[in-house]
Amino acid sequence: MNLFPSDVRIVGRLIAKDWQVYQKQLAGFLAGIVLALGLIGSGGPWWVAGAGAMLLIVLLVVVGSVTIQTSLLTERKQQTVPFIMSLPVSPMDVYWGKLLANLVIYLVPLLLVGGGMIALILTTPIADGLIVWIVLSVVFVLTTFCLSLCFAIACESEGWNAFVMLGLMTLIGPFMFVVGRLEGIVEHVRGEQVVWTPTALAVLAAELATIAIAIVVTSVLYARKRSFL
């Protein structure tokens, strides 16, 4: 049973053709993040900031869930992975195309948020300590859209796919109240330290682990399918 590809050159262009198909659609949600970042960093009423902290949050989850409906659910929808499986490719070539571009694309404004976030941090009075919070509160969000993205191309059900998407987007915001003030957390965020004690270090830990079983539990599932049309 092979789990890499066979072609890195195929691999290659399947990501450059679902990032020329995408890109457009990318552009409008990278104005709106930026459109947010200002909103953040605009120095206005609490409630500006806060406006753009909500908005900054929805990008990001309609981003990923736009991402896989339109790379994945809407192609099984129109047939195309059989023409792309008439052409010199291996199945294995044809899931990490998939699999990496999805990462790609979404990687783009989601480092986005977290660099421009931490930026604000940087140069603003916003206390430096809130930067662990952020970069674990960035991390599970593409925690979240890793388990979609490798549910929605193990399992063909759009059903199922668009309620293990809702499920783990809930989770976002119950996840960024519990780990602000869990000890070892909680006491560093106001503070002008960066300080990664073992606590969030730890949850970085299996955010990270969480991603890398996914997607070993993903392709090994997609090596051993049968049929591929």
The other form holds:
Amino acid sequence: MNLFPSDVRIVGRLIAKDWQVYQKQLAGFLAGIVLALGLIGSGGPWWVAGAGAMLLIVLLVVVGSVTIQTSLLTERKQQTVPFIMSLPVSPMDVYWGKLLANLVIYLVPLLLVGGGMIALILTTPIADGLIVWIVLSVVFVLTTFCLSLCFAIACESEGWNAFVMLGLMTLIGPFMFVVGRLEGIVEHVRGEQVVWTPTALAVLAAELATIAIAIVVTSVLYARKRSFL
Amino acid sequence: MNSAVRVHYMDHLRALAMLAGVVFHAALAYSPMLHGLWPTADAGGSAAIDVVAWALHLFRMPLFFVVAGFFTALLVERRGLAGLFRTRVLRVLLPLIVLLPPVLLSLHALTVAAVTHLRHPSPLLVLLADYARTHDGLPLMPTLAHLWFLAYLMLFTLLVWAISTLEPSPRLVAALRAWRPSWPVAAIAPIVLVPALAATSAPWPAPESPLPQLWAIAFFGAYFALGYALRLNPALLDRLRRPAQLLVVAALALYAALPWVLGTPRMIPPEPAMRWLDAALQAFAGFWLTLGCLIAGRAWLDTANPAMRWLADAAYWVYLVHLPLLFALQYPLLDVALPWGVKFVLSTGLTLALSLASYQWLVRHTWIGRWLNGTRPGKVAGRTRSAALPGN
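For comparison with the form predicted on its own, please write out the form predicted in complex with its partner chain.
Whole complex next, starting from this chain.
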């Protein structure tokens, strides 16, 4: 069983292909992110900044689901597999191409949003201690995206994919609420120091481990495939 | 860029806009309006400084962003979007990342030294001294300082990519290329800038926060778009040459109605009506002055001139390094008993001399020069107009 691609250059080309195909959506999201960051940075009434923050979170969630929907589920509907079978690529090349392309496409807005929020906290009177909660929340959003992505790669059922994607999205709000009240995190949120307590580090480690496990499990499942069908 | 295909008037306008920035920042120390807010504010000063410096402020950065938009379109035309990104990352984003920490650290160190040692500190330094006593030191503020324009330039580069990717209608682009607006359009166009300026204080401040400011994106973005359109349609301003003179006169008349010229300061915060009035006056006066600069630049500065070319090459470096140098000169001058005019000329002259000399000796013929300005500076091909470029 080979978990890795047979040709790294092909994977690079597949990533570039997906980037080109979906850059229109990305361009729209980028414009939305600039608008949201502008609203947050406007220094206007609190509700303007609040609307900006809400827009950022909505955009992140929407970017993730749209990327998976269009690059995996819609392509499947369009019966692209027979065409891919005629190309000199292995199933693992296509797998890594899809996985990495989606991650690259998603990481651009995610890093912009995460960086923007951290910049906001560092440059305004908002307590710097909030950064830990922000990082944990942003990495959780990334975790839900990775889980949805891995599930979409492994399972072809559109119904199950929609169920998993929506289910994971609904966890984002409760996660932010619960983590913000965890002992070891809550007492530093309003402080001026960024404190990475063992609790915060454990949550971060759990998130990263979930991402890693999801990718490894999906890789193993996909590596068992001898053909595209 | 080869000198045979350089757009001289745009190069020269960019240089003048950046050098005007040095004069503007030097003048702020003697501005009564900023006396309580500017760290190097001197005990001496004159209302005349406010009148002249803030007039300069109305159009120097707008002009810079018009030029930036123009050169962005030129880069897209010649090297494509990927080439634009490579150039912008190398010459805009990297200088911002590399130079921002030393700029912030040096400004902070100079201010801490001024707070500690000056016998005649500015009002802001007095406040900072009080803060330092009660808070055990002065914090390093994470701002973009005077390098904010680099961040906005990168942001507009990203938006150029976004808009190009969304593929604007070819009919719209063709219509823009063929458009020859007449004076009524120029007369009412600044109205689109009014909401942006109404969303901030007057005169508009430098958007130094690391987060993008919506008003600044809209305001400078509009000027950037004008510059971009000017490259797509070089004849865009052709029908505005004659009315431009009248528009400049009208701009000066509107400028004269602003509170810092009339000497009638507004309440803080100003009443909504006054806020909108000031925004409108700034928007119209600033736009028409910028238009006047573009038309005058095209008429008078569109020739290859070795001295101007050298200045154009030096201007970027000068602007990047001028503020710490200026503060290093103006802080000690606070304790020197000289007329404010002498201090102004001395600090401006020395800042320009030091930064221009450092450009000639440390930058122009080294890797730093190649990094910031591109190709190694070559000989200029005499005094020729830049007609080599189509449409110029």
